[in-house]
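To begin, one chain is listed below as structure tokens, in the form predicted alone.
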Amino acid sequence: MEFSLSEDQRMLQDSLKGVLSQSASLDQIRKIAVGDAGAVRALEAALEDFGLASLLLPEAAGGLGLGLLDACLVQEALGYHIAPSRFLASALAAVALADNPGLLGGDAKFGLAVTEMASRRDGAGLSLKAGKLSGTALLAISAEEATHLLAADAKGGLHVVDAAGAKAAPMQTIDRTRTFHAVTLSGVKVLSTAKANDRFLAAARLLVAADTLGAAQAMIDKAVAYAAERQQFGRVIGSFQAVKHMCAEMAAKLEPGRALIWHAAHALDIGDAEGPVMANLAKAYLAEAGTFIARTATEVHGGMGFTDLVGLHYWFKRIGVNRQLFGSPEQARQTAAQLQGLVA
């Protein structure tokens, strides 16, 4: 039995990495982090030319109809290059509207206002009444320039609304590589209702885990490269046993997460009942492994790890936000336990 990626999947990864290495260099990310609209548009144009938005769209909507495993490979590459992208929102819209793809094609651009599916602050949340949504959703993703919003109400229902009826105010987080919004709706008519199920939240958490996988791998690569060139006492620090152990421990922490993500994505793609459980466990594991790697990679760099010259803080903060996005590791484990009937 073949457990590795297919030739097409490896080609997808390599091609996307080539695009991102040019369009999402650290210098470009620095510009994006300070709000350079030109840098954002240049990256969006490069990803649009690549055809990223159409990868998960069903063929009936003009897409390629690829699966969640392919989406995880894409999100991993985006995390590795800490690139902002509409891909997460597009992919989850395709998952939610798989049985009703009519809204996905054409020039549709989706934003996500589903954070309240996992957690909610006082005063936030959307309510559905007479076919209209009202309220405020926090940490909305890709809400800027969206044509449609995929929004979750307080009872967990998923709805599509016209983004023109939403007011979006930027929400600042520690992660400057992505922009989040507080989205307010006031009696906005629902265009379509999607089926909210275990697979949707599992897919959301799995894609965030894949993003963390990529970001953590980048931090390991940077730590290993730095250890191989930085000298102390006439020797490269990578020759010191303590530094070797730190790098080895990071690699050992990350690799099981990669296998877990691939397994969970494949299980979700084939409709295996184990898929949602494994996806939630993948989110929980990568959240904690990613935090460990972010801290350890910074330690390997010493004082240089805190400078903007190296730029590790962009990956560090992205991993930190991913830890809480769509639910903390504790919440993901709770969901996995509920799915298995281990808790009420």
Given for the second form:
Amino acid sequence: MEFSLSEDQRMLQDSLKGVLSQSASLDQIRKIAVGDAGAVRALEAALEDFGLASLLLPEAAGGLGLGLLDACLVQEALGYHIAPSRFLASALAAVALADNPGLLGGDAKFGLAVTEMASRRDGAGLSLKAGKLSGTALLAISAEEATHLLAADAKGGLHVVDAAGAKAAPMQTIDRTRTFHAVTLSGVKVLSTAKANDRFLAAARLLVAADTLGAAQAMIDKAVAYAAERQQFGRVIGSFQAVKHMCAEMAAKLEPGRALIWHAAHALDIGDAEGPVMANLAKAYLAEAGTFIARTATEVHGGMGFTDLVGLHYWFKRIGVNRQLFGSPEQARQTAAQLQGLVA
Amino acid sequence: MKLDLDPEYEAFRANVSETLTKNRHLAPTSEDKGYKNARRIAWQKLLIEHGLAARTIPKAYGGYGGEADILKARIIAEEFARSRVPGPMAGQGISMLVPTLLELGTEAQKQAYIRPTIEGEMIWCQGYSEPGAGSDLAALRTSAVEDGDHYVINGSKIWTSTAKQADMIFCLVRTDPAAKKHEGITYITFPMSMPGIEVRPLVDMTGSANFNEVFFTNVRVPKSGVIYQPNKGWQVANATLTHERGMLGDPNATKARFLELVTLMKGESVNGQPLIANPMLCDRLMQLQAEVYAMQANGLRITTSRLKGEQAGIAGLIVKLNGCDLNHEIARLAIDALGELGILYEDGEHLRSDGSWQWRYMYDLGLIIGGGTAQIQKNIIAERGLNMPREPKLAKA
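Form predicted in complex with its partner chain, following the form predicted alone:
Whole complex next, starting from this chain.
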């Protein structure tokens, strides 16, 4: 038995963090947040050089064929540096098209229009008719410059369409570092349909949980560092138990979440039946722990935490968006209960 | 990442499971009360014989004489939890004194105490905390003054579980009042039957006396009871406190409780609906399940660190804090799920689960406080796990 990361996995994460600390500095992120196209491209290029796109592609499609645990480590590093990236969409495309990897290779860039898997809304949603998709999908991810869209219909089907047939209108969220779109399709031909299954939604939720793990860890690190520097009443505030306990509570909540993500990802990778349950619970757990940490780390920074000067709010908002993405913690827990047959 | 066990360990698990199944008819039941109950002692001896208790204690001292193997220890704990067969005895003598003796005791002390302790024939209590020395344990004031081959002990201890039943006590006393507070303490053992010892039960919120106060008035104790060396008691005690912290918050025990809660919520109905069908209750159950899974995975991570001889870091430091809190929360949900019937206690026709949820809810609060309070745990996590600065010491007035 060995419940730990392999040497390769640690190296993958460390080297990616190295790239991100150069290419996704807070200054860069600030530029991206105000829509600086050059900054977006520079970060994208750095991640392409790193080879992010090919990590999860099956070996047959020219990739490395890594698993979900590896993907979680990547997503965690991206969350730590609040870096926007196409990785989430391409990782989930690789999960959805595992049986049909032909579409994944080459210059394919996937966008993701799957919020309907978690929440169907009045006045939105996609429907399938005679092999064609029509309607509007909300909060699509990485839709800009996508060649293909992975889109969920109202009945849980998962389809690939050519992105050229889609009209994308920006949707502004609290998180300006990442872009979201309302994507409208009018009778766009379906190129391929993947089997919708528990595994896809579980993987989507798990990857978002991993992103929150990284962002929340960054917030703890920043809070602890700030508490070691900031002086009041003639001592560093980190020597006050009131502040120390806030930091200890953050660490005590987050650290088991890390092990839970590893366990859930491994279980999904080996096809363990408990995998989807664990992944849904990991999403809910990290959403709750992340929200607590986003608030508490901000409070440790006092008034400065509330300002734009420190930029802590970028992490706060990353965690806030992640909490709702692909379903709220309540929805993820409901899925976990359904998967176990505890409720209908 | 590899979660399955090597065939050697799977075979070991099958063996443990078979031993438990074959012998479970010999296990003590709720009828077998009291510390020196013959059936309980016989069961303990049988478990030692099969290597399911006192596994790593050398044969010469009455143990099984097995090699330390973290995975086997884990498998044994899991099989007891899974089969619900009563596990080995776990008093403070077994879990804290015996490891200390093995590390620091003389040969004569090992010979005299280990065998009867692990077999359940010799019961121990722990004399650490005092009315004025709780979280600040090193402030203890019970004095031991040299008198020839003896110490004369005066003072009092509190939170002493099993003091009424104990044959022996292992105790921290102040032998050098002039030394710095950590340097004048001695770890000493002596019989509870000595003249001048008075035990008063301390009734707690559960309604029973799970702890006691112990008073010493001119108790003459032979110096041969000292473990290791005089005035080195703080180091000796720290060896045992590590063992205590390891016991509290075990994720396997928490998982077993969680499964009991699931059974309760599926089996009990209100207004013709099982409790689990109430979406509010189900959501709370899933919140707890996420934490149970997380602490289990955290436990696997710690086991791997120990197998590799590495420090577990924050993952290890949070177990007592999180585990005890989680147990308390599981009991809280069980009570809420039962609604009005959740308030029944101790006895009566409509009692559910023998009233154990209310008992646990209260007792677990005691465990959140005991064995290093939640606040002390947070200090430890912050200072050792996050390298945050220590509280500055007050200037002496």
